[in-house]
Structures are given as C-alpha cells and as structure tokens.
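Take a look at this one chain, the form predicted on its own, written out in structure tokens.
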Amino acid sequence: MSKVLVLGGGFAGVEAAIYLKKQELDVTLVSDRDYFYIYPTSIWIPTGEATKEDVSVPLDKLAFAHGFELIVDPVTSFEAKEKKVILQSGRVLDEYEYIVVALGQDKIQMKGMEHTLSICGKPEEATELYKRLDALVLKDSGKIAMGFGGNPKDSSAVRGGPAFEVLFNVHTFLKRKGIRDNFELTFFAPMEKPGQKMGDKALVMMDKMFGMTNIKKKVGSKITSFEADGINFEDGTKIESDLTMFISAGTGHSILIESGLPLSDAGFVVTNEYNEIEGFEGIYAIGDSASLMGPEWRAKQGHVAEVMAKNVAYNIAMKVQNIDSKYSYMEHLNILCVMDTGDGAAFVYRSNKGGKMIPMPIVGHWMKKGWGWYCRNSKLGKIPRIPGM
C-alpha cells in the first residue's frame, strides 16, 4: 500500500488524511497540536460565546474515526528533494512516497505587534482578547481598535473577514450590556478600500454598516508601528487604544524557506492548478503553504484548502493507479462566507462574475452557529457531508 504524508492539522491537512484514507492509502498525519481548531467559529470567543474546546476537535479522535495515523510534534526541518521530514523529537521521517504539505503560514512581523492580538493567531489569542475585554467590560468603557494588515507581494494572503466579524460581534456584545456608549469602537486598514474583495456592491453595504454601528475608520494609511495604548500611521495620525487587534497578513512558512522548494515571492509553494510541485516528484502543496493562482479578487479561505486537498487526494489515488486523470482546484475559485455580526450575519459570495453581500438579520447568526455543529461532526464522521462542502 502506497504511503503518504500529511503536513499539517489544519482545514487542508485533516481534509486531506481523510479523503486519502477514502483512497484506501496508508496515511500518516504530523501536527504540532493535538487538536483541529475551527477558526470560523472562534470569532465568539472573545465575547464569551465560545471557548476554546468548542471549536476544538481532538486529533485523536478524528484519526480514530477515519483510520489514518497520527504524530502530535511540530516539523522542524524538510528537505524536499529526499523527502526527508525531521521533527522536534528528532524523529526523522523519510519512508513516505507521497508527501503533502499544508503547513500553513507565518504572518508578516511589524514593529510593536507584541501590544497586539489576532483572532487568526495562536488560539491562546482568542482567549486572551475575552480576558482583555472583560477587563474593559468591568472598568465600564475603553478604546477598542481592530484590523488587519496587507502582503503587497501576494494579495490573497490577507485576511479581513474574522476582523470585521469580531468588531461587529464586539459591538452587538457591548450594546446588549448596554454599555456600547461607552466605548470607542475604531476599525482601520493600510489599504484604501479594505474588504474590495468582496466587490463594490460589498464595500457599499459594509459602509452602512459602520455608520449604523457608530464605528470609526481609519484607512488608507501604512500602519507604522503598534504601542501598548495605540497604533500609529505614515500620515502622523495615531488611532489610541486600550486594546487592538490586528491580523497581519500572511507570508510564507519558515519551516518552506530552506525546504527547496519553489517558492513565490511571498514565500508561498509554487504550485500547478493540480497542486503539484514542478521538479519534486509526489510532493504537493495546498491550503496557505501554495501560492494561490487566479485573479487579483482571490483569497486563502478553508473551502479552497479543502477542495485542494480532495483534489489531490485523488490525484495520488489515480498516480498510484496509472491513471491519467486530474482534478484541478481552479473551477472552485471563490469567496464564499457568512459574515456573523453577533445578532445577524451577510452572506457573502465572489466569483469571476462578480460580488454580493445578502444582509441575513437573526437567521444568519444562528446559521453559521449551524454550520459550526456541522464542520464539527461530520469530520468526527458522526453525520454525513453534505457534497460540496
């Protein structure tokens, strides 16, 4: 039986150790936590409508579920051409004739970004920004600030979606306190038209909803550095702050740069729309470590790292075959998310042949609180998935 090599507990990696074991391959899957998290979902936690363990699902469990092999311990070296993987323990692993890499990606560093935390970080972040806004709930009023940061090397590498979601669930938290009055809420981005993503219709819609919202906004502006009370810009502005959060943009994976690998400029495997690696036979890339192809509008979302990763499940299934057929991720290229505000949500959809934000009052929270359940579950195998998703 053909062995493969999963790199990464994350939506790729996990999606792609079950669907390779759908193939009846003998998989391995290395992560460096013991736990899937559920990032869509742990939006909540900084208001104290989830924790942790809610948008957690154990490894373990999920590996006993679908029959695949697991090492809890982080990736320390790859070397590409030998298909030789060293992790923490010194455990070296180089018996594998396929190996896919969905190890994620760094963030971008900025001058003060200590005095900040992201909701796309380490998941001790999430649980940090609750403590923090329960410290300001006390206290009766304060200074919020969040955003999120751009890669001028690769523009699908940004995240800003979860920063509206928390900034809007924050206020629907502090008006059902009462206590919205209180507190300055202030959103801000170093590009013009943050969000422009998800098309013009979107941009005119999210604008609404900031003035509805009594949220300010500052963008425009390279964000400079950060401080334990504020945020500075290149124009001399300085938004003042008793807590920020800033998702920063995503660069490529430390553990790629000395892989061998064909990198992007942003660090990011370069990859074909089949997920293959020119050059490194049997080695894929998919979720953020690929370079995503595509038009300008593209992102790194978790319905793209899944479909990728069934996609190349296959691929190898069929290689191992010596079948000639492939499936390509390209025709699945889309923005596709329920963007909750604590009290509601905005479905919003991108593709080649345009943009649109359905506002979803009441009904939408309760359906991405649905669709948590069901990421949940039907990866533990205990409800069926539905296809597509």
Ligand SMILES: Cc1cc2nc3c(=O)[nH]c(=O)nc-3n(C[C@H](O)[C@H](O)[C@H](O)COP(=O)(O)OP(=O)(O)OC[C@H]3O[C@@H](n4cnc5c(N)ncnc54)[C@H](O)[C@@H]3O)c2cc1C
Contents of the next structure:
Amino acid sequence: MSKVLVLGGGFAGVEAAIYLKKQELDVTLVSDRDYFYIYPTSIWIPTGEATKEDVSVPLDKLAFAHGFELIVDPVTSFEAKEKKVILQSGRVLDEYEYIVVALGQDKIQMKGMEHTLSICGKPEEATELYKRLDALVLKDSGKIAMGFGGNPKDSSAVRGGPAFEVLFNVHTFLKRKGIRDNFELTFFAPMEKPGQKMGDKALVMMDKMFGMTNIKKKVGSKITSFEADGINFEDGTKIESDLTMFISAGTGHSILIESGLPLSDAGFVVTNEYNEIEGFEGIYAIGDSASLMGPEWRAKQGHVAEVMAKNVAYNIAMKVQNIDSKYSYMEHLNILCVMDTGDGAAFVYRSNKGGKMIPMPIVGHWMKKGWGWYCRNSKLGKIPRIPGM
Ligand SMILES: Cc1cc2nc3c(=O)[nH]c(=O)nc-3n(C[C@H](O)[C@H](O)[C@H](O)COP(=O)(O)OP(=O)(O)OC[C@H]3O[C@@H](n4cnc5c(N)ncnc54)[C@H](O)[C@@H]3O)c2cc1C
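Okay, that is the form predicted on its own; can I get the form predicted together with this ligand now?
Time for the whole complex; same chain goes first.
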C-alpha cells in the first residue's frame, strides 16, 4: 500500500489525512501540537465565551476515528528532494512515497511585536488576551487597540476578518457589563482601505458599524513600531493602548525555507492548481503553506485549505492507480465567512462577481456557534458531513 506522510494537523492536514484514509492509503500525520485548533471559533476566547479546550479537538481522537497514524513531534527539517523529514526527537521519516505539506504559515515580525498579542498566533495568545481583558475589566477602564498588518509581497496572506470580529466582540462584551463608556476602542491598519477584499459595499458597512459602536479608526499610515503603551505610525502619530491585539500578515513557514521547494517572494510553496510542485514528484503543498493562485482579492482561508486537502487525497489516489484524473482548487476560490460581533454577525461572500455583506442580527452569532459544533463533530465522524462544508 502506498505510504503518505502529512505534515501539519490544522484544517489542511487533518482534512487531507481523513480523505487519504477514505482512499484506503497508509497515512501518517505529524503535528507539533496534540490537538486540531478550530481558529474561526477561537475569536470568542478573549471575551470568555469559549475556552481553548472548547475550540480544540484532540488529534488522537481524530486519528482513532479515521484510522490514520499520528506522531506528535515537531518537524525540525524537511529535505524535499530526498523526501526526508527530521523531527525534534531526532526521529527520521524517509520511507514515504508521498508527502503533503500542510504546516500553515509564520507571521511577519515587526519592531516591538512582543508588546502585542494575536488571535491568529499561538493558541495560548488567545487565552492571554482573555486574561489581559479581564484585568482591564477589573480596573473598570482602559484603552484597547486592535488591528492587522499588510504583506506587500502577497495580499492573500493578509488576515483582517478576525481583528474586526474580536473588536466587535469586545465592544459587545463591555456593553453587556455596562462599562463600555469607560473604554476607548480603536481599530488600526496601515492600508487606506482595510477589508477591501470583501468588496466596496462591505467597506461602507464596516464604517457604519464602527460609527454605531463608537470604535475609532486609524488607517492609511505605516506602523513603525509597537510599545508597551501603544502603537507608533509613520505619520508621527501614536495610538495609546493598554492592550494591543495585532494580526501580522503571514509569511512562509520557516521550516520550508531550507527545504529546497520552490517558494514565492513571500515564502509560500509554489504549486500548480492541483497542488503539485514542479520537479518534486509525490510532494504536495496545501492550505496556508501554499502560494495561493487567483484574483487579487483571494485570501488564505480554512475552506480553501479543505478543498485543496480533499483534491490532493483524490489526486494521490488517482496517481497511485495510474489514472489520469486530477482536481483543481481554482473554481472553489471565494471568500466566505460569518463575521461575528458577539450579538449577531455579518455574512461575507466575495467571488469574481463582486462582494456581499449581509447583516444577520442575533441569528448570525448562533449560526457561527452551530458551525463550530458541526466542525468538531463531523470531523470526529459523529455526524455526517454536509457536502461542500
Ligand atoms: C482567528 C481566525 C479566524 C479565522 N476565520 C476563518 C473563517 O471564518 N473562515 C475561513 O475559511 N477561514 C478562517 N480562518 C483561516 C483559517 O483558519 C486558515 O486558513 C486555516 O487554519 C489554514 O489551515 P492550515 O492547515 O493550512 O494551517 P493551520 O490551521 O495553521 O495548521 C497548521 C498546522 O501545522 C502545525 N505545525 C506548524 N509547525 C509545525 C511543525 N514544525 N511541525 C509539525 N507541525 C507543525 C500546527 O500546529 C497546525 O496544526 C481564520 C483564521 C484565524 C486565525
């Protein structure tokens, strides 16, 4: 039986392992953490509406449910030409015919970033955000700034949605406590039109939402540094902040720099639309690790990572049987998210036909909660998968 090694246990890696097993291949997944982390629902951790455990699914349970092998041991080196992977324990994995790279991405480092926390970083940072917000609530007042950065080399690696979500959730949380007026909330981003990917209508609506929630906005000037008490901008201004959440844009995973794989300027693995890598037969890159092709508004998202994973499972199975049939991810490119505000949400959809943002008061919040429940239980095989989800 052909042996497949999946590197990474996130949206892309877990989905690949599940679907490769459905193709009756011999599958091993390697992860640095022992759990799959559902990033989209981690946005409720800072306000205490969810805990890290609520948004984590143990990888051993997923491995047991689907029958793949699991190794929890960080990858420290990957020599792609030799198909050789070295783990932190010193263990060498070099007997795999196929390797699926699904290690996610790293974040661009900026001056003073140690003074910030990110909802898109290590899962522990979300819990730290909860503790820091709680301390400000106990003080009964404070200045909170949340925003995201850009990547001039790859706009698909810019992640802004969760910054909006956490900020609106913090607003709702403070309002419910009756102390919102004691807090100054500010959104910041270096670009002129943050959120532009969602389309022009969405931008107008975001501005309305900032107005309605009394959230200040600072955009259009480069961030020069972060300090313990705020954020400095190129135009000489400073936002004062007791708690700064900053989502730095993504860059390629550090392990892949020395792998020998072809990388884009931003460090992502260059693949074709079938996630194959030219000159590296049997190696595939999927999810955030891969350089995403497509229109300017494209974005690295979980559902695209899952499409790539399912395609690669199919493409490998076909290759094993010498059948000339492959699936491409290109026709599945869109931006799809339910942007939560703590008391409702907005449905965001962007395709080549343009963007839509539809307000969904109250019900949107519960829809997103429902998706989190579905994601966990369908991955564990406890409930059937809804086609396309
Ligand atoms: C807060 C937040 C909200 C989001 N909301 C949405 C949304 O609403 N809709 C949507 O479609 N997308 C959303 N996304 C984007 C989505 O979560 C990502 O696109 C998705 O997680 C990408 O999957 P991945 O498997 O490529 O990367 P990841 O999920 O980051 O997984 C990478 C995995 O590799 C592992 N790994 C890393 N380094 C090593 C190593 N050295 N050795 C072994 N293992 C390693 C990590 O532990 C991790 O499990 C959101 C992202 C964030 C952060």
